[in-house]
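Heads up, the chain below is alone and in the form predicted alone; it's given as structure tokens.
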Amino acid sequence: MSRGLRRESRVDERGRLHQIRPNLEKRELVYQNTRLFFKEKGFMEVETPVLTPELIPESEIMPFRADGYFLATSPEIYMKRLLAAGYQRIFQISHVFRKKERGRYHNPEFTLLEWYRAGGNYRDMLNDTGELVLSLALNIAGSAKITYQGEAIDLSLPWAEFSLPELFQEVAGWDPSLSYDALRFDDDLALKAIPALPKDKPSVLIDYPAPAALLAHLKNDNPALAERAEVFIGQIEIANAYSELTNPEEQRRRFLEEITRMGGGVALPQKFIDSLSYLPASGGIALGMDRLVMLFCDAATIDEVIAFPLGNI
């Protein structure tokens, strides 16, 4: 590369970083206020390994390998091991890594906020999420109302809630809890169900088909459904909540079925499975911090709220 091209590259980077500085400053405010929110609710902030020898086997998530280990795709297995050891309320803001995730809302390295409540369930996690997002809006935007990409969004509580089976029946003509088809489910979720959600109000899709909830407790009154819910704001997926599965044998069975679907060659996360014997009834949730920051910055792409996304490293 010539000296002129190097200089032009440096100028382009400095210009880009200068341009997104207001977004990065707002990102800092989101982090500060998020930590304050959880501290006021009695949660302990924890740290877990980014380099890990074991992962949850998930066919839709491709991990990065690192010298015989993996880069964590989520802090979940370690946070649940903390719950099993007696921790009650914990949260973490962590960098996680997933291959082949690049686009408007995706970067292979991104930031998850995860928190867990011993004695809680997915309803508790959804309540936390609503309170957190509204608190951030009031403290950062000064209002419960924000504008994202030309659309006014009212973050006031309560949020709109939709039964996933009922919404699928309405917009796609089938109930995936009665006859599950993974490819059809993913396509109809992305192309029919999510676009049917309101843009002017956060939405919750609740009660997913059991095969689409690898780590969730099944509903006692209908085991074809799992206690899993997803939160959407501006039709963007923001968070994924569970009532956590606590039965180690059931979790082992589900993992083995998932590994079979993946074609084998994947090890069971044995320490995690063993820990479930001590895991109390719990609720857990993962929230995409980059996407949340996008909303408060009115940013069209994830690259606008990350200092060094892939391609600018």
The other form holds:
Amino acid sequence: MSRGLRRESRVDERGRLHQIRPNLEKRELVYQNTRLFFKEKGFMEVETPVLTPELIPESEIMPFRADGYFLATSPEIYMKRLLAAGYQRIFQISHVFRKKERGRYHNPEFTLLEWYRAGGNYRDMLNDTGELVLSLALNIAGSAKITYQGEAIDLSLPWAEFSLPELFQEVAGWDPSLSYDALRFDDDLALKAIPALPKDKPSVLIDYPAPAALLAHLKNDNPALAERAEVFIGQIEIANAYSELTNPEEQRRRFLEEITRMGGGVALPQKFIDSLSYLPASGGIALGMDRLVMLFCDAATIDEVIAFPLGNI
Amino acid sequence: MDVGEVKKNTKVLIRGVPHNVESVDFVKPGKGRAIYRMKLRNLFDGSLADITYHSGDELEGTEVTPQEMQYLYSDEGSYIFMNTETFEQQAVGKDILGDKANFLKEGMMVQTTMFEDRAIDITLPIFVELKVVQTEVALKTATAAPQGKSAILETGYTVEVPSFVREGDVIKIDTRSGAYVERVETGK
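Previous: the form predicted alone; requested now: the form predicted together with the partner chain:
After this comes the whole thing, all chains and molecules, with the earlier chain placed first.
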């Protein structure tokens, strides 16, 4: 590369960082307000390892390997080990890493906000999410109404709620809780169900088929469904909530099935499974911070809210 | 190549036909399979196709190469270009050239895009100079306000020009917008 070219790309980076500075300032505000929100609710902020010897085996999440260890794909394993040790209300803002995930809404390194409530369930997590997002909107945007990419979104509570099996029957013509087909489920969720959600208000998709909820508690009155829910704002997936599975044998069995699906060669996260014996009934949720910041910045791509995204989209 | 490596402007072969990747929309629910929704342009006929791929899919990459060629003439919807070193000739269809045909002047050098040994597209210079073959004589008026009029150029292309432009003048055209830029030579 010539000296002139190198100089030009450096100027480009400076220009880009200057341009997105208002977004990064807003990002900082989102973090500050999020920490205040949880502090006021009596949550403790925790930190767990990014470099980890064990992972949850998930067939559609590819980890980066690091010299015999992994980069964490989520802090879930450690958050639940804290719950199992008696921590009651905990939250964490952590960097997580997922290979080959790159696009308008994806960077391989991204930021998850996870929080857990001992004694809680997925409904409690959804309530927290509604309150958090609304309070962020009021504190940062000064209104419950925001505009994202030309669409007005009203973040006021309550949010619209859709039963996943009912929505699937309506837009895809089948009920995945009766006969599950993973490939068909993933395609229809992404290409039919999510595009059918309202754009002008947040929506909650609730009660996923049991096979689509590896770590969730099954519904007591219908074990074909799991207590899993997802939050979408402007049809963008923002958060995923579970009533947590607390049975170690059941968890181990589900992991082994998943490992078979993956073609083997993946270790069980044994310390995590062992800790479930002490895990109280709990609710947990993971929320994509970058995407939440995108909404408040009206940013078209995740690159506009990250100082140094990896490569180009 | 793995579908994850395909980016905008990657060239791929689909059933032997080269396609340009116009856009990749990466869709992946957190727990679900990655979906790549691509817009692909067929480089033979210019048509657009939407194709959905999934994680793990393999695509066949391909290359196209630039080659400078001279435009010779048009013949029944085909435009004939010649490699001035090998004298080999290539025909490119009118439907592929689209508006670019408006700016092709015989003898002009252009960049062609070659797939294997076939020219499949051309890239015009940003500015071309073309002679005005027909335009009205402007009426002399007292006002200095700029008034436009239309002019037909030697390629048959019609463009808005300022009133002072006359037949025989050579004018510069921006091929990106098709608009008049300036007069470069006064005719007669």
